[in-house]
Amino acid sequence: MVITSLDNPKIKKYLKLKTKKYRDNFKLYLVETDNLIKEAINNNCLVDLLALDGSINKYDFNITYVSKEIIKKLSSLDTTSNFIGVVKMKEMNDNLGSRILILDDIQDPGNLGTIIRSSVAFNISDIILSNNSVDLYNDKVIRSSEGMIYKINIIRTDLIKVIKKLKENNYLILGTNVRDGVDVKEVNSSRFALIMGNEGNGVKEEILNLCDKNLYIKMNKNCESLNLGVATGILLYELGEK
């Protein structure tokens, strides 16, 4: 059978996910790429796909066939797919590894998508989100993360409250401050929580308040700051060759 209607309460309900408040009611999201596909499918995350009418399953995974008008109605892409995965949400962990790193208010959906792959790539055990942050299920941080949003444990949270709560358990609280920062290669610690700020205006002055040591990465003065997603990485590199 074939879905040509627009009206299937199927893909009603999927067309949906296409808007934040009814990603975050159906705890459901979209994905398009085949990485993306496999990787939701080799997770247990994947509850159903897509396909256009007359595509060849090349996943092991049973297909929903649709005709091309839903495929470019659901899709977020100039070329569109012949695939479109539905996959769940994970749900939030809150026992928290000892390898965390706290995003404060980051806005750009590629440079998220960018920190969640150098997360795991450099052994970050957890990334918690500020309230303001950028929709983790936004499709540009999707794509970005390249399938490594299903390997790690991603919570969103009032950063003061969890803050204070690692403080108590003893994690080393390190922000990053230009102005008055040591170089991150002085540290030495296992047990961290790394604090990013917005792109704009940094970590919030609240916050550098509850940190035990700010940051600064050593570069040439003709350069007066980094990408944020390129920054990341390298603290992140940096604290995991300790």
Given for the second form:
2 protein chains.
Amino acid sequence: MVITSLDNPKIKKYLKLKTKKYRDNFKLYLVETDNLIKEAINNNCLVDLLALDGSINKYDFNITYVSKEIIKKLSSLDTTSNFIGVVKMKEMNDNLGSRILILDDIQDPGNLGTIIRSSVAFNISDIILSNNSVDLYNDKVIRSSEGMIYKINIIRTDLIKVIKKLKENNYLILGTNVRDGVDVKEVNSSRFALIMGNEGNGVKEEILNLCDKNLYIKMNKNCESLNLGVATGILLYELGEK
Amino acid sequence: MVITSLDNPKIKKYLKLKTKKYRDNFKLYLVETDNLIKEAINNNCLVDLLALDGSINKYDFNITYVSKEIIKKLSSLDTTSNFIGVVKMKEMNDNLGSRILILDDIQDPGNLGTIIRSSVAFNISDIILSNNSVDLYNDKVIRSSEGMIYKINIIRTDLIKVIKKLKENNYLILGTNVRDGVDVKEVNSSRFALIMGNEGNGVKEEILNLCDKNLYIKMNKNCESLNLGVATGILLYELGEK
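Let me have the form predicted in complex with another copy of the chain next, following on from the form predicted alone.
Then the entire complex follows, led off by the chain already shown.
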């Protein structure tokens, strides 16, 4: 059977996933690239797989065939793929590990995806997003995470409250400040929360005030700062095993 | 005097700078953000500055006032700024320094801009782009370089030829390969050319064959690879002073 009607209840529901409100309601989101579909299957979070009528099933997962019109309406890409996956959101887990990354109002979806990827690469246990950060399930975030979004605990909450709690639990709270701070090479900790700030404004003053130390990356004075994704990558890399 | 006609010879010329062909012809390109205009003035490469009729001149540079229609036509941004700078391209300099970054068919403009920024931060002397890399004067490249594009020598040429020449001149040629290679921490060289590959395909086989060593970054096996801008940033950071 091939679904051809945009009024089909399942398709109507999936079309709603293009807006944040319904993604949050249904705890579902859409993915399109081959890599994201494969990784969703590997990570047991794919709940449905739609394919263009006539496509050969290259995945180890049952397919729902749909018309070209439906695929086009569901897709966010300029060149639509023949497959669209419906993925269930990971449950937030409040039981935090020992290597935490906190993002204070990050705005660029590509930066967030890239940082999720680096966090898995460098053994971060949990990512905490401030309430005003970009939507985690924005399609650009998901694409640039290259599927790593399935593999790490990510929570969204009020930062001040959570940082105070982490301090009580003996985490070393590390801020970042391009002007003054301690060279990251000099820091060695197995129980920390690193805080990275917004692309334009850095970490908010009231949050910096809660930090035990501010880190910086040694660089040429001709360059004022690095791209946020790159700076985060280097800090997480350095905070790994030495 | 305020220019209001799109037929004004100067405006006609500047409008052509929106295409690569004319940028290359005139050796000029447009910039829009405050930071890019300021850095262009600081680096002596601004040749003209257009401003919306009525704007207060906040720059130490003579202004040509133009109508709203002209600013809108020249702008590539959704929210047009009130100032547009015309910048002259840096001359390519074939006299290379000792710390070179080679980019083999890089495609994403944001990645290239980010990498230019990291290159200035970590004291790279020259960047060499393959002929099939994204256009250096694409407006997204310029924006994400945050003005660092004015500060570093960047040439575009045939990679095979230039790498052979570098080998004759005793540069250590460093490839990158996520599967096997030497941990970058173990490499120490003051005269090198690091080669980074295309986002999807990595460094081309025939170029890898010219390398003395392949580098990798130690990371969790759950993550196949890092974002290209992040990986380049970490390698350049590690290839700095130790």
